[in-house]
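First, one chain by itself: the form predicted on its own, in structure tokens.
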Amino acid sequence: MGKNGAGKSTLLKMISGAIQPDAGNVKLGASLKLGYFSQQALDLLDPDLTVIEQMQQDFPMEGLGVLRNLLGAFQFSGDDVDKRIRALSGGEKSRLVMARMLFDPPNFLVLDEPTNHLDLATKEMLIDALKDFEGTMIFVSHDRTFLRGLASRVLELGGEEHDGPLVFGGSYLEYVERMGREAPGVHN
């Protein structure tokens, strides 16, 4: 976490391989299966397709029932699957991107502001789903509820009270208690 411009998204892009570091290298384990949700992930959806057509295009070998069940888990049911992607809200698009990413679950999630555009109920659903995730997660979020629900360690970039990154080995709640403040840039 950190203020805007501190390098949080850049760090995640380097971890995901979307960009290369200026110096040094990023080395990920051989058995790692990465899932990356970026703030630009919504651009990967085809606006001319329906929700179900997007899933069928992405997973052509899967049956309609399997795809509908997955979409149902992400609150797309009934006629919702026939909506054109261009007509979806930002939150609906985010849910669709998450459903696509979690269809074949990775063991390492890199999430950049996954709660942007989500309503409260969907945020809570996402937190509950991610609590059950058995792999490793690294994420950037300015959302206190998301941080409190999932963060087991904290990396603060661009903090005012210290030079360089601050690594805190406890949960976000422990971080707030010890620091006596919310992290920079964090909001409700």
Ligand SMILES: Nc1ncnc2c1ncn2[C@@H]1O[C@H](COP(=O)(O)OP(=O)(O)OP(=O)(O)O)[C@@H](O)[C@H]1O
Contents of the next structure:
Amino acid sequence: MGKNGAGKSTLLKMISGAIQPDAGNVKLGASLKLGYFSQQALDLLDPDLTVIEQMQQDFPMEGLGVLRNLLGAFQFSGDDVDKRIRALSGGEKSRLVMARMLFDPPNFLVLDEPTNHLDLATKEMLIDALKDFEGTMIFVSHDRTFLRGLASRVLELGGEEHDGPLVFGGSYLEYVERMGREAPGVHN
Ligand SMILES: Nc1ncnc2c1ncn2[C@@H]1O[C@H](COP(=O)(O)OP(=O)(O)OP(=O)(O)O)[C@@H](O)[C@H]1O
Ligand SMILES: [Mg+2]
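Alright, leaving the form predicted on its own aside, put up the form predicted together with this ligand.
All chains and molecules follow, beginning with the one already shown.
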């Protein structure tokens, strides 16, 4: 948590190895398999491919039926899978990136504002899917439903009421109760 510019995305980029810290170091466990979701990840999709072609490229060993099922679970039905990626909305791209990430789930998910473009139904589907996730997650979200559904600890960066990062060892709901307020920047 933290207001705009507090350094949340920067922290996740350092954890995922996208950028290096100026000082200190980042140590990840040996058996970690990391999945990183960010708005920039949406631009890494191949604009010339269709949705189903992208999935076939990523998972060449999987049958068409399996991939179509997975895409269906992420709200791509019927002809949607034949849309070109260049023509997808932000929400559709987010769903495609999530579907790819959760098909063969890593054991550590790093998610930077994953629900940004998602409609309510997709957001709730994603929360349900992530509730079943057995690995570790660290995420930045300003979405109250997402936070309430998934956050079991809270790390707040750059608050005025404390020096340095604040670590709260309870759920987001417990954090709100204790602080008497929502986290900076949180909306419904
Ligand atoms: N590559 C960079 N070089 C120098 N400064 C940067 C770089 N990337 C980000 N910053 C600055 O570091 C600060 C933290 O940025 P960051 O993107 O981590 O914020 P954030 O907490 O994710 O904010 P938001 O809620 O708006 O996403 C900002 O002041 C930003 O301008
Ligand atoms: Mg950010």
